[in-house]
Structures are given as structure tokens and as C-alpha cells.
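Take a look at this one chain, the form predicted alone, written out in C-alpha cells.
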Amino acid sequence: MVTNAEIAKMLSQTADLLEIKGENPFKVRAYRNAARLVENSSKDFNKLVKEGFDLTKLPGIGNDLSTYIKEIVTTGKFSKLEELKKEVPQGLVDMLAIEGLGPKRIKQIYDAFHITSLDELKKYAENGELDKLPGFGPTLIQKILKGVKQLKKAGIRFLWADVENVAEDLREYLLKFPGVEIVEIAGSYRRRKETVGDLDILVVAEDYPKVSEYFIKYHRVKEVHSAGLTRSTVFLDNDLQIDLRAVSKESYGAALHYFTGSKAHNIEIRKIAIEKGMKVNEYGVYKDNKRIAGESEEEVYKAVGLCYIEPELRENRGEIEACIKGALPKLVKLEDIKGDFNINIDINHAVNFAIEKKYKYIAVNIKSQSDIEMIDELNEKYKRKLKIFKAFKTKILKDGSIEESELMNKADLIIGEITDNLDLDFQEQTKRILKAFEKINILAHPTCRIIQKRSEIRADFEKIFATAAEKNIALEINANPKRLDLPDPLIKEAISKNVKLIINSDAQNEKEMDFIKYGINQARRGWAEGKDIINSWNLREVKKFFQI
């Protein structure tokens, strides 16, 4: 079976190769839009094709693209892509990521020297051969050499949680420098994506060159790639790339919007601006060559007739249309959370943490009769401060039954999790989960993914969502930064089906109880409001939902 991600990758690669060949830009854009649609969809395109669904009913999918997607699903291959690969070397595709090298210049280089790799490109840039080409001046040559160096380090992605500390430490470090007014981290970090490729930091300061000198002396800098008048790039000791950009105060909002992205969101904003006779870029919003907005993001959105859109929503997944309709969600916040229902640590430690966080309730996974007795004692002791539920976590077996125990009968909640047989086919995996719904209250880490290490299980989540909503089964947003499961497109789809979600830390130690904040990031990217998240409700509402 071909996954949505695999279909999207093939379509995206096709767009890259067509662009290098100089094909019609509209055709290239059609492939890119289709790739984005498939990748962000909660619908399983494998299933859609096999059920005979008319793909042309989906936005941006015409007859040709519908045929191509069907070919990919049924054969696992895309003949058009295979043909293009024979015509365009992969090294040329890699060059597209270098600043200043568009498809036309790449073709120009190839026609002149038959260069097909980054190493060859570097060699020709260093020995003066590229200088002989029209338009290839010293500035472009330097960009090419820098781009090659950066690409050799590119491709590494870090878990959002793994860059959080260094990102915030850098923010504080820069703010300490005299004359620095504003420091903001943009890009996928600000949009709270699961993984981050690099950090884009914007700074408003009196004397940027001096700030740059200070920046490159940060204690974790391993290599200074560049230190220019408006932009500096370094690599840290973990190979994380940091770009520091000078921004003027009057253009700060426009720059923050531009560098926060996503690219797809920004393209749509620019289209709206063009329709209104305006232009939007990183310096501001312009009307008749006069800058009319740009100091704040709110100002940028207002200038093009839109409300402010939260960074987590900026993925071109309907947020602009929702804004126009006045239907943007009021996203859940960390301070809304009143408890945690999947805790695997010492009960006393869990209770102390919960009281410190001013939680109203928690559920601790019980493993013995003594756990039950301890919870009863603590409930009596803290009855005015905290309600402690007894949860029993059990394994969902291959046939959908669960591992039973006498403790189950004394538990308030049953949490089911899949830990093996992850490769069951689509139908069997779906049946397994639906059968487990007869015995459990919460489905933990529903897709079983581990980010960058293990793909999601294949199951009919439309059917799973419908059944969960009908039976009042809560689906977990597992807040462990290695899981963040449900994925955000599925969170959005689940909410549209009236499924109730629950953000759990799945803590294995005290430190991990703070993982809830990563689950909040994920929930916000999935358009979740407080009403969608069970552990933002009051105790009475929680007890009513679970009937306990």
C-alpha cells in the first residue's frame, strides 16, 4: 500500500523536475498544490482510489492529476516521474535550494558544463569557470559556494522539543545586548511544527553589526558561516543552523509574517493582496508603491482585509477561508488544562506535581492493589484540592480484545494502547480498534507513530472517528515530543467529526509530566478549542463524559 506521504513525495519530485526543465509554471504549481493537498489530508487516498471515489471533486485535482494519483496507488510507481528522472539528474534538483539559482540558471550551468552534482558545482565555482557564464558575477558565485556548504549540512531535522531550550536561551542571550529591542524566532519553530530544520531569528536593534558580532560568540556556535550587514548564519555544536536577520521596526510585522510562513500560506496572502491592487513582501504592504502597513502582523493582515491568524494555523488548510467567514477557532491554551489522564509515575510524585500546577484532577495508571489503596487515601486527604482517578492501561491485542486483569474492575478508566502488530492491513487494523472500543474509554497514541522513526499505522480513521464520537471514546493527543500522536491533520479531522480529545503526558518520570505543553502545540495546530479537549473541562463535565 502507498501512503499519502509517498504519493505527495512523488508529486512534489515531479514538480521539481518539471521546473528544472522549464515547463509551464502553472503545471508545476498544480503538482505542488496536489502534493500539499494529499500530504495534509486526513483521508486515505489509497482507500479513496480503491473505493472508486472521484478525485476530481477535490480542490485542485483535475482529470490528469486524478489519473496520475490512481497510477501511483495501484502500481506504487509514477511513470511520468520515472521518465523525468532519466532526463534530469538528481544533483540539479538539489541545486534548486541554493539562493540565486533558479531553474533557468541551473539549465544554463548544465548546458555549459554538464555539471550534475554539488561537488562539481563547487569545483567550477572555485576555479573560475562559472564566472564565464553571462550573469554569473562575484556576488552570485559567493552565494553558490555558501549554498553548497549549507546544503551539505541540510536535511537534518530536529524535534521541536529538542531545539526549544537553545532557541529560548538564544532569545535571552540576544535581548541582553544593549540596543536590542525585539528578538523573535520565526519559521516552523514559531508555527510549532513537530520538527524543525533551522531557526530564523529576527532582531530589531540600534546597531546590527555589533549584535552580529555578539551573536557569533554564542557559546554553542561551532562554525560561523557568514556575518553580513543584515544577516548572519552559524551552525551550533549539534549542527543546527541559526539565521539571524536584521529587521527595521517599521517592517518588523511584515518580516515576522514572511519568515514565519508557511510558504503556502504566504502565497495565498500575496494573491489576496494582488487582487486588491497591493503587494506584500518582507518589508511591508504596498499600495501604489507606498508602504501602508508592516509594523505589526495584525497590521499586515488588516491591510489585506483579514483578521489576525495564529501562527500554528498558517498552513493553507482553510485558515484564510475561516477568517473570512469569522469562523477561526479560539485555540486551546496551556492555562486551560486542568489535568492529565495518562501518568505512569509514583503516585505521590504525580499528586505533588498536580497540586503545584493547580490541576483539578489526574488519572494515574494503577499496577497493584496497594496503588488503589494509596489513591483512596490521597483522595480523602486532598478532596478539596484534587480528584485522583484510577486508570488501568491495557494492551489491545491483534484481534481487538484487550489484556484483562482483576484491577480493571476497580479502575475508573480503561486506557487501551496498540504496541505490536503495527503492520496489519487497513481493514484488520480498523476492525481491531473498533472492537477495542467496546472495552476502553481512551485510545492512547492512536496512530502509533514515532516521529522520524516509525510511520503511522494504516487504518480507516474516518470510521474510527465516527465510532469514537458515537460511543464517547476519547482519543489521546499523546504529548511525548517523540510521538505527538494524533498528527495535526487528524486532530482537525477528528474535531470536525465531533470526537473529543484528551492531551496526556504519558509521563514515565516527573520531568515528563511537563510534556503537556507539547501536546498543546499539537492541539493548536489541529485547530482544537477548549471545548474539544476533555482535560480543559471542569470535573463535573469530565465525570459526566466518562460516566464515573
The other form holds:
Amino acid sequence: MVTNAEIAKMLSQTADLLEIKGENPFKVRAYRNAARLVENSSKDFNKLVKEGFDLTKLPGIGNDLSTYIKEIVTTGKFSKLEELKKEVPQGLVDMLAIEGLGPKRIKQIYDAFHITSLDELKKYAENGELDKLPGFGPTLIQKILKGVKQLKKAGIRFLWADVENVAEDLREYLLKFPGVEIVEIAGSYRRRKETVGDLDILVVAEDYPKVSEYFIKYHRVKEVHSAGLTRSTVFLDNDLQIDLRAVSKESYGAALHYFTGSKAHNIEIRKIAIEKGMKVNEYGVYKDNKRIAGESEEEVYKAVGLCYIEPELRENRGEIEACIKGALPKLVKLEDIKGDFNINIDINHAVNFAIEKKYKYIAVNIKSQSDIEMIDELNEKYKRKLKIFKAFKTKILKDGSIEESELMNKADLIIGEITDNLDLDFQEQTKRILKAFEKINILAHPTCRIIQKRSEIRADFEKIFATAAEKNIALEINANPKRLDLPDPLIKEAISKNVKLIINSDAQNEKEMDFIKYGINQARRGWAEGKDIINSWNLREVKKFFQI
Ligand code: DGT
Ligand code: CA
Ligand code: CA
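Let's see the other form, the form predicted in complex with 2'-deoxyguanosine-5'-triphosphate, since the form predicted alone is already up.
Let us now look at the entire complex, which starts with that chain.
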């Protein structure tokens, strides 16, 4: 589902890119007006389109824009914008975020020097070339230099899994300091977002300035940005920013809630409080200027009339409404997992790992006749303790047929994956996947995205979900932290269509079998309960689902 804000963003990005390209100003303005209209509308455009409302009745929306908005709502993407992104260098798009640089000036810079990256922009600003352009005075040049610096820092996002070790190490490091009572890592890290911009650490301690002094001596600190009386910011050797904040015990819950975010969730909570004549901030909940809550998060939610909402759900994607209706999901947990269905390592190693984790079943990818014999023997050996299924992993070809083999007939399960022709158009890609559904049991990494490196394939996931639910095809949540595929919004949508999902490690070595925990993070962010996740079920239910 696409929100009004998302539609508006795509339209206004299109306007920016058209303007950088120097397109007709009337056209540019039409996109901007449409973006504003959608953004400020009290009506949900998603709903309007689904109800068949004639968008051209709205002021400033002609046939073209109406078609575009429909495309965005139904596919979640805007092909015109995708095309423009291919034409306009990313560096120029990045420059839009610099204060003082709009599309017009970026075009001016590009036309004069043909520069397309932030680094080049910095060079031209420093060596005095930019000054030669009309309107580029010293103040603007300073702004540009500052903007480039900020952007380069802000632009770096880290995979959640890549900051996990340092986050937990810092937590332990801080807890060791005398007088430190509580250390909690809030922000996107606590919400288990697939990437994090920085770490927001809260600390309850007797003497904060002393803790701060100790904090900035952490062995991986490269640069101390600031160290104040209640807040300190440093950068680690890998450029990860860490914000440390002092919090008092009585307002710990309110601070934890505020700094866990997301911002969008916080804004909604504050609205609810205001409606009830209350005020919420990082220090507590107030009524008639009196503090009525703040020590724990539970207390904060309760004070505004809500139940506790798990951090993974706090994205303003309906969690507050669900809480009011008593319909919050009971999220799946790592302890619920009873198996792994996409394992590419030595069978004996996989079996040992599974037994250690007390898994009830696994599926290993078979590559030869001897694999089959080995699995038969192991099944004999571990009767009742562990069931080992034979999975045959195969490529889904361009036309939706699959690469077949003798081994297929001896497998319990067929796992299909798309590895090429990722840029097929929406219709063709959809058709390809639906056709593959006739042959496969599990669709691996359904969108084929690689986080921050490769975008999702274009396909009609609404249709794919409907068909998967009808035919009992399991969709994978690939737990590799670089993939986390399905992405969480799609997990939420799949579940609402009654699709069953399976969290797989896709391990290439024994260590990676532990990836499952990242898949759990993602599943929880997608509102998944045990009933939605096949490998949290017992063996009998799994066999029944796949009819094996
Ligand atoms: P990140 O670091 O980009 O991965 O995302 P977050 O969510 O960790 O964001 P960050 O580090 O900028 O701020 C941490 C939390 O602090 C954020 O989730 C919510 C809260 N917060 C920050 N700025 C604002 C604000 O302007 N308004 C409200 N309501 N909350 C804010
Ligand atoms: Ca953060
Ligand atoms: Ca922060």
C-alpha cells in the first residue's frame, strides 16, 4: 500500500529531475502542484483509485497525471521516475539535499562544468570555479561546502547486522562504568530496521559527565564531535555516529519511547495525547502541567490510553489503530523457530547445527545422488529427533519454466529462485513468477533486492500473493542481512493476504545458519505471528502444508 506522502514524494522527485534536465517549466509545475494536492489531501488516494474515482475531477489533475497516480498506487512504482533516475546522474539528485541548491542551480552547475558527483562539486567550490557562475556568492559557496560534508556523513547507512557487534560491545563497555545503572540502545537499532543511520544510546547514571569522558575513550572512537553535559556525539573508526544521552531514572521510559521513534510513530502518539488534553515529550506525560507518567514505556502508553507496542511495529503503519482495536499481532520469536529450509552447506554440518539448536526439521539442498543417500541414512539415524527434507533448488528461467533435473523427482521440495533477467517489465516478470508457481513449493528471495545495492524487481506482488495463498506456495523471508527479502512492508501485505512465509538462512557456511535471527527481526517488522511462519510450526503441520 502506498501512502499519500509516498505518492507526493515520487511526483515531486519527478518534478525535480525534470527541472534539472531543463524540461518545460509548465510541466514541472504541474507535477509539483499534483504532489502538493496529494500530500495535503484528507482523502486516501490509495482508496480513491481502488474505488475507481475519476481523478481528473481534482484541480490540476489531467489525464496524464491521473494515469501516473494510478500506476503508482497499483504498482508502488513510477516508471517515468525510474527512467528519469537512469538519465539523471545520482550525484545531481544528491545535490538537491544541499541547502541553497535547487534544481535550477544544479542545472546551472551541470551545464557549466558537467560535474555529476559531490566530490567534484566540492572541488569546484574549493578551487573558485563555482564563484564564476552568476548568483554564486561566498555565502552560497560556504553553504554548499557545509552541505557536501553533512551529506557525505548522513548518506552512510549501515546494515543492522554490521553494527550489532559494536552496539552490544558498547553496551557492555558502558555498563562496566561505576554508577551506570541502565544502558539502552534506542532509535532504528531498537526497532530492528534493516539499516541504521546512527546509534542512539541512552544512559541512566549517577555522574553523566564522568560517563561521557569514559565513553569518548572507547577504543573505536575516531572523532569526538561534541561532549556536553547531557549529550555526547562521536564517530567510530568505521564512520558510524554514536549519540549518547543522559536520562534521569524517572523519565527513562519517556526518553526511551521518544528516542526509539520512529518519528512518525511519536507524532501520532503526541496527537492522541493532545486530543486527551495531555502532553508527551522525552521527559514524561503531562496533564494540567502535572507529570502523570514517564518511568517506563508501558506507563507512557497506558497514560495516553494505549497498550504497549513493540519497537519493531513503531513505524506508523497502523499499529496505533490495531492497538486501539485490540488487534496487535503476537509477534513471532526466535525461540519459535523449529527449522530452516534453505541450506547450502555440508549436510553433516547442517545436521549438527540443527540438533544443537533443537530444530525439529531442516531441508538441505541436494546436488547429487549421494546427497540423497546420505540424507536417507541420516533420517534413519535421527528418527524422531530431526527430519531432514530434500530440497531441490532451481533457477526460474525467463519464461517461467524451471531448470529441471533428474534429482527433482527425488526431492521433497522444489525451491525456485530468480537470478537473471531482473529487469523484465512488470507484466512479464509477474507472468514469469506465476508460471513458476506451477512447479515450485518455495519462492526464494522473492524481490531479488540487495539492500542499498540492487532494487526490487518490478512485479505485481498483489497478484503473486493471492496466487501463493491459493496454491500453498511458501514465500521466503531470506534472512541474509544483505537481502532481508521479502522487505517488511511486503511481509505485512503478504500476511494480510493469508500468504504463508518461511524464514530461511540461505547459509553458505555453518556460521550463516545463525542468520535466522535477522530474518526474525524482519518478520516482526512485517507483523508476522507464528501462524504466518511455516518454520515455527510443528512437523505434522509443515508436512501437511507442502503435502509431503
Ligand atoms: P536512523 O538513525 O536514521 O536509522 O533512524 P532513527 O529512527 O534512529 O532516527 P534518529 O537517530 O534521527 O533519531 C532517533 C529517534 O529520536 C527517532 O526515531 C525519533 C526521535 N526523534 C528524533 N528527531 C525527532 C523529531 O524531530 N521529532 C520527534 N517526534 N522525534 C524525533
Ligand atoms: Ca538513529
Ligand atoms: Ca541519532
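Residue numbers count along the first chain shown, from 1. Heads up, when I say rigid core I mean the largest set of C-alphas that superpose within 1.5 Å between the two forms. Just so we're clear, the structure is a prediction, and the values are computed from it rather than from any experiment.
Once the rigid core is overlaid between these two forms, Ala15 counts among the residues whose Cα shifts by 2 Å or more. Here Tyr110 counts as shifted, since its C-alpha moves by at least 2 Å between these two forms after the core is aligned.
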